[in-house]
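Have a look below at one chain only, the form predicted on its own, in structure tokens format.
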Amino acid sequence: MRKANTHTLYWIGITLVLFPILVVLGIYMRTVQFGQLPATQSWFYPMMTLHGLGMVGVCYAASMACAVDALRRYIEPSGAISWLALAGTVAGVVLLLVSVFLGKFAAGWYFLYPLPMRGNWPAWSTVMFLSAITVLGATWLIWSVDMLRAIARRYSLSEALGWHYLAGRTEPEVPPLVLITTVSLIACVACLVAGVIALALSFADVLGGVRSDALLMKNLTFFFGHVLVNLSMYLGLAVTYEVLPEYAGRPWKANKIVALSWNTVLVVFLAAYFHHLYMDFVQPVVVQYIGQVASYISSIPAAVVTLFGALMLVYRSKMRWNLASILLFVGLAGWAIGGGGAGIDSTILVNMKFHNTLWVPAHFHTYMLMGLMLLVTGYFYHCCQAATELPEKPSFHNLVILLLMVGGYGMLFMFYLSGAASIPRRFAVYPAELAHGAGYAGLGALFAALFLVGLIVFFVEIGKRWIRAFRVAV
């Protein structure tokens, strides 16, 4: 039995609550788009404003969470920097929940520029969520600064990277766990700064009508969003080579070929983003290719290598499966499908036909919900178990995963159609040209209410272990 650290346990308890929070807006959301709750319209936009951002802020500060906790077994991150991470993103959920639910901000959770400025909402309902972006982007860069400090503690940077095994060292011997969370922190900080200056400008302008380009702050902000929601799905990667060994029964180690791909994807997947900004055609072509085959190069490496050695850690062993194993299992699946519809609509030529179309949240959803979110609350369910050591029962187990992968698939399969088939994103009520789309919406909001149900056990049995946890480490 292990001691569960107290702030794991409070971040696990943040995450138990807003997560479900979130998927019910995205029911909410789909229910709109099929043609129901016609006198909640208006709130369609606000409530897309919070589901998006919510669920990029708790997919990363969740990872976060569990990069940290995992991490512990070889550095000391700061005490203070933990308890302040913990409160600042509480402080930024309190002002996004203001901004929406009072101010019904409804620019998106890319708020791009110049909409926040010029959208039909009080102009204190943006500089409320532009301070919440504000409050959590210096909480994030601080906490991440922090990690890399207490890593830097231990290894040096070259070591910390795998540089050793490139060369044809095995010594010191650096877990894939820091390797991959070195890599993941270095893009934070260069992400997190690309944000700080977009908020800046952002301010300049609703503050001091000190107007910026456009194009700019498009390419600005797209480098933190892409970027964010890309790292956090690494360090979900990172705690899984460090906690599916423990089930498996055999080591993972880093060696030449994971720091080569790690660092391949360090120096190609920052200009990744550009993947975004295809019908931006006054961009230099040469930054559009540039996307195109970063795109390919730094998911090729990752996913082909991290999979590889999953199937092979599993492949005859006397594996161990329990909720915690399997989630983890099945959320390399869902990141590698999520990753092969990105890279489908990452080519240019797809890219065309599929930018502005449900295909879109399709293939991202795929890897954050089927695939990081199943890491996340796999490695959640890990932690309080071995706290706890309760009894599992299998075949409940077995329903809660039938439940999770039915619901989830369903709805994700209503989103690729949708896409194939031209229906467009962002729509809250679909013409009558489109009003194919209004049923694929509604199969999805189905699919979705079962994944929702699949949810609320797991968490009521990971929330039995979570009390327990938490009562021993308080």
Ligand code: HEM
Given for the second form:
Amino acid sequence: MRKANTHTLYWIGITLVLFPILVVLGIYMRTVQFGQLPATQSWFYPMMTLHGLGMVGVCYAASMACAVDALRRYIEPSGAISWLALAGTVAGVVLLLVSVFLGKFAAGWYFLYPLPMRGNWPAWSTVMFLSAITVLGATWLIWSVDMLRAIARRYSLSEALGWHYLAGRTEPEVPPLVLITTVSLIACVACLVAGVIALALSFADVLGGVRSDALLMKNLTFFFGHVLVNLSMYLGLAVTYEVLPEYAGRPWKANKIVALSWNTVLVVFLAAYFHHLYMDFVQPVVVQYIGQVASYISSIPAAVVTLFGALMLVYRSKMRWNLASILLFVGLAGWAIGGGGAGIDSTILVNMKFHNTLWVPAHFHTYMLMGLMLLVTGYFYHCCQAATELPEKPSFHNLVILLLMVGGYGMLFMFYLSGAASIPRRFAVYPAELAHGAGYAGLGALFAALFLVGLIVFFVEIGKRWIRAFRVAV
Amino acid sequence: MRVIIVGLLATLACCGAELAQAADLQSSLRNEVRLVDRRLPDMPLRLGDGRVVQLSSLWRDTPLLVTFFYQRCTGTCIPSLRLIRDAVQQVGGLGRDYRVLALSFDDVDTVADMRLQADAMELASDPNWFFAVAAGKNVAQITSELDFGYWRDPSTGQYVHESLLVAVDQGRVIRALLGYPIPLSRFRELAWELRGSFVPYYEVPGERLLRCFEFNPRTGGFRPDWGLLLLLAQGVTAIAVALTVFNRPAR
Ligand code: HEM
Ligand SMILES: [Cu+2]
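Starting from the form predicted on its own above, please write out the structure of the form predicted together with protoporphyrin IX containing FE.
Entire complex below, previous chain first.
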């Protein structure tokens, strides 16, 4: 029995509440695209905004919570900052809810300038939305810096980044968790700073009427968005490196190649976001090529090293399969499949066709939903199970996994098919020319509902353990 | 400290004045963009030298700049024509990259008035400048196609009207400049496009805060601007934070 950490339990609770609600919004959007619920069409874009930012926020916060929890074995984060992170995130979510539900703010999750200032929603809801991101951004910035501080108490920068492995030494031993988290946190500081600058310029527009350069804003915004989403995924991988070995009964250690691939990530992935600006002809052409090359270099080595490592870990081991280890394993697979879809889309030649089609939601839902969310929930289950050691029912659990897989991949498949059939993203209702999009949407909604059923059953399983663990911890 | 506050206030005041002006420009800019891609109707024109030509023959070989005026105008028409003439002289390319048509919208103007106007501007012998009148219904058609409004004040006999210059390529509007006076730099940008070089980036009036790139309409050059530095800020900050946080003895 391993007592669960109180902060982690709060984060699990928040995720268990928010995640299914946001999934319901996803199903709602697919239903409207199917042509149903016509009376609620005007809510499509506010709900899309809430779903997008909500999911990205939950993914980031939950994966950060996992990493912090796993890191507690090695370092000691500040208690006060842990509470601040919780409080700030809840406050940000409340502001977001007000902006979307009362103000009908609907500019999409990355609030691309100047849309937030030009929509048909009241200016106060824009201010409220920007404030929500400000609160979240500031909170997460403090959280990240505090984690770096905690890591720095035990490791030097060169150790935390595994540079001694690069130099051929193996001592001191640094867990991949520490290495990958350090890389992610440094990137996190960069992306949140970009977010802060974009927010400041947005506020200057809403409140002071000072116009900004749209190209500059787009660069800042996508640096922020791309890096935030990617580093969340890296945090999910980091905890997988830590936990999967417990089930395999073998260590999964850092070495020269692991260190090399993650240092490459740190250097290169900050330039990969240029793939979001392929259609911006004003951007100098050389930057477009940098974007494509950086997208490849930042994803392929780390993916190959991680997947190869994971397969080697599991191959011929006495693997103990339960909900946690299965979720972590299929989460890795989802991350790789989605990464493949993303790689295709980051190729300029393909992007010319796929830009802003549903191919984009297809690939990012693959690694976020069937990748990161499964890693995170797998880790959460791992914590709750370790804290309670309730008996597990393997056949029942396999059914849960089956529901999640069939529902999740079915829904994704509909996204991919729509994308390949040139259905654009962000259309609430499909006009006659895109009528074939509606059928995919309907099937997508059905599959997503199946996923939701699996999720609810799973949450009942983890919920029982969470309540027990919570009683013991608090 | 006080110096800084006074400085800040002064800057703010300047910004305010500039913003008000920028707002005007912004709205005219929006109206300009609306005109892009409109197609002009063809029509017979009677030129100052007595020839009768089709409008389409004027844009067959080079793009055509079209502006409206009337000869008796005591307001902006004549100064605006002079401004265009001077800008054309400074920017160059007349005849090779474009030609210019000044079309009267006043039905009392005659061919003789057109010749007078060309003479007065010392453009009568320039083969690339055209002063023309057209039939009333054709004038009504082309001005309404370009949303060009004019209204005759019966007490003075003068027209209340806007100032418009459109660049037309094969009958299609590729750019429009609204308002008087036209800034020379905007005219230069227009000239680059008429020359066939695509201008991907130019200053939108009032949006001068931190741009990524700068297009120099004099040289046609394209260079990075200060805003681009902002994109380095996040990386530099992250490195600085990492170095600061880790700058202590380990363990
Ligand atoms: C079963 C679960 C989910 C369903 C049914 C679902 C459904 C949808 C739908 C229908 C859209 C709109 C697509 C369009 O543009 O037409 C969307 C957008 C989006 N979803 Fe999901 N989603 C799910 C899970 C997730 C997860 C786990 C994430 C995690 C990051 C996520 C993040 C987003 C984002 C960022 C957008 C884009 C919003 C925007 O364009 O501003 N979704 N989702
Ligand atoms: Cu990206």
